[in-house]
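Coming up is one lone chain in structure tokens, specifically the form predicted alone.
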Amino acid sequence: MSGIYIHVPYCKRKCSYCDFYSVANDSGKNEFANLIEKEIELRASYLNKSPVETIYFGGGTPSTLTTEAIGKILNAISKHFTVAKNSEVTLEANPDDLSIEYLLNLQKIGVNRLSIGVQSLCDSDLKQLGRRHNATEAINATNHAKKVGFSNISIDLIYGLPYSSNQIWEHNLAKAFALPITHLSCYHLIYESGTPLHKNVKSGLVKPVDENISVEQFKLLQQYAQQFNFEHYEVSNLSKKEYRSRHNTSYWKQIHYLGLGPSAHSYNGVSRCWNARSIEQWGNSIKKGLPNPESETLTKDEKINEYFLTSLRTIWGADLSYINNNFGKASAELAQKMTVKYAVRGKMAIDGNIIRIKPEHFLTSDGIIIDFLV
């Protein structure tokens, strides 16, 4: 199995915290679907005829594309790849793009999963983040998606916001779990270098939330998830049992994927490659018939580090037998020794050959995983 990711770089406006490659204009937007179609043709051999089980439109804001453009891309994928009958097709969307008509058309072209960028259900938070929708629009968009027939709906929330309070966060959680969602992506706010929010922090205009409040908000998230039978299956992702994001799970399980569009990454088990972080550069290379992504062949150390960085973020953890078979007995023994160190502290568990970070310690998982890296 394999996956395909399409990076749609267009936004109506840039959010103050976002570091993903995107542009707040329509430069090249009219020919975007044609260029993706051409890139699909040029790179059709990358997945080595592996069936495609997940397709993911990320961004940027993919819902700024017309459903005709999205449908054209999906048709091109079906033409050049074998797409599984039960494939998961996800579109990231901004709430105020999701009219009833747009939602119905998405269903007609084969989109069967929505990832709605809610971020908060509190208007003051949304204003602080520079979002273009309000809480009412987010609630309505989610309810409309369910009403027209979407059964697999995810929303994003951000916690650890400046000047945040547990009361506001709990309000967010109560509102979110009252919606007809099957999946929730929850991210702690990161002050990415170069973003307007980071600049405001550096200048003293914005004060980051106290670390203790972040911990308390993380615990509140887990309490609500347990109450509503959501499984915390990855550091930033929770879902009902049968609704894990199959596409994102493929990243964490080292399944191969092809990335299309400017700044998109690809991975085939041997090397990793990435497109130019520029619509113009990417587009020009496609027009010339020379998709020329930068690439690197992964060393043994890089491969094992990649394995730890992805697998230890999840509830299924890392497999010592896999490490032994692919990276050697010494690597497996070192991983086991490190796990025992954290297991004594109650932060990790060993179940047979499986080593994993306990979900209640996901918030500090980065600090744990670092100790496993070669």
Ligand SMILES: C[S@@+](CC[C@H](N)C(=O)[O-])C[C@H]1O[C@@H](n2cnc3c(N)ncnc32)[C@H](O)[C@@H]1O
Second form
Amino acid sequence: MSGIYIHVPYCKRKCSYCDFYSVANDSGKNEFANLIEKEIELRASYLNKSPVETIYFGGGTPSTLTTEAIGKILNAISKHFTVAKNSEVTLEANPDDLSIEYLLNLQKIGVNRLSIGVQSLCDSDLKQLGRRHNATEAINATNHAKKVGFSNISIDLIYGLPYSSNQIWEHNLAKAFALPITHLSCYHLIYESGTPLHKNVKSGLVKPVDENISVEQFKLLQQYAQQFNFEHYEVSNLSKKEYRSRHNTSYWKQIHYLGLGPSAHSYNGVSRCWNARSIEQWGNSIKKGLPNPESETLTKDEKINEYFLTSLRTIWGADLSYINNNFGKASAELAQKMTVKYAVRGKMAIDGNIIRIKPEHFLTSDGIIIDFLV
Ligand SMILES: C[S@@+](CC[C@H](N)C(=O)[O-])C[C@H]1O[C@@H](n2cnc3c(N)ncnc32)[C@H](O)[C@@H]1O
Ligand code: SF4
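Okay, that's the form predicted alone, but what's the structure of the form predicted in complex with the ligand?
Then the entire complex follows, led off by the chain already shown.
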């Protein structure tokens, strides 16, 4: 099995915190679907005929594309790859793009999962983040999606926001869990280097929240998740039973994927490659028939690190017998030793061959995982 990711590098405007590759203009947008179609043709053999189980339009803002353009890309994928019958087809969308007509058209062309960038359900947060939508629009978009027939809806929220409070966060959670969602991605705000928000922190204009507040907000998230039967299955992802993101899960399970569009990454088990982080550069190479992504062959150490960095973020954890078989006895023994160190502090668990970070310690997982890296 395998997956396909399409990076849509367009946003109506840039949010102050965001570091994903996108431009706030329509440069090259008219020919974007044609270029992706061509890239699909050029890279049709990358997945080695493995059936495509998941397709994910991420961004940027995929919902700024017309449904004709999205449909064209999906048709090209079906023409050149074997797409599984029950494939998961996700589109990231901004709430203010989701009119009922747009939602209905998405359904017609085969999109069966939405990931809606709600971020907060409090207008003062949304204003501070520079979002285009307000809380009512986000609630309406999610309800409309359900009403037109989407049964698999995820929303994104951000916590740990400066100027926010635990009360506002709890209000967000209560409103979010009342929505017809099956999945929730909850990210702690990251001050990405180079973003306007990062500059404001450096100049003292914005003060990051105290670590204790982040911990309290994380605990509130877990309380609500438990109350509403959502499983915290990955550091930033929670879902109802059977509704984990199949696409993102495949990244965490080392399943192969092809990435299309500027800045997209691909992985085929041996090497990782990535497209130019520029619409123009990427487009020119596709026009010349040379997708030409930069690539690196992963060394054994990089593969081990990759394995820990992905698997230990999840509740299914890492498998000592897999480590033993793929990276050698010494690596498995080291991992076991390190796990014991964290298990005695109550942060990790060992169940047979499976080692994992306990979900209540997901917030500090980066600090734990670093000790497993070679
Ligand atoms: C690639 S963005 C695309 C989603 C869509 N364009 C939107 O903004 O609604 C995916 C998600 O990443 C999260 N995100 C982006 N930058 C972040 C940051 N600096 N810290 C935490 N979360 C962030 C947001 O929750 C966002 O919805
Ligand atoms: S958060 Fe979404 S809308 Fe905002 S700049 Fe990033 S990708 Fe674009």
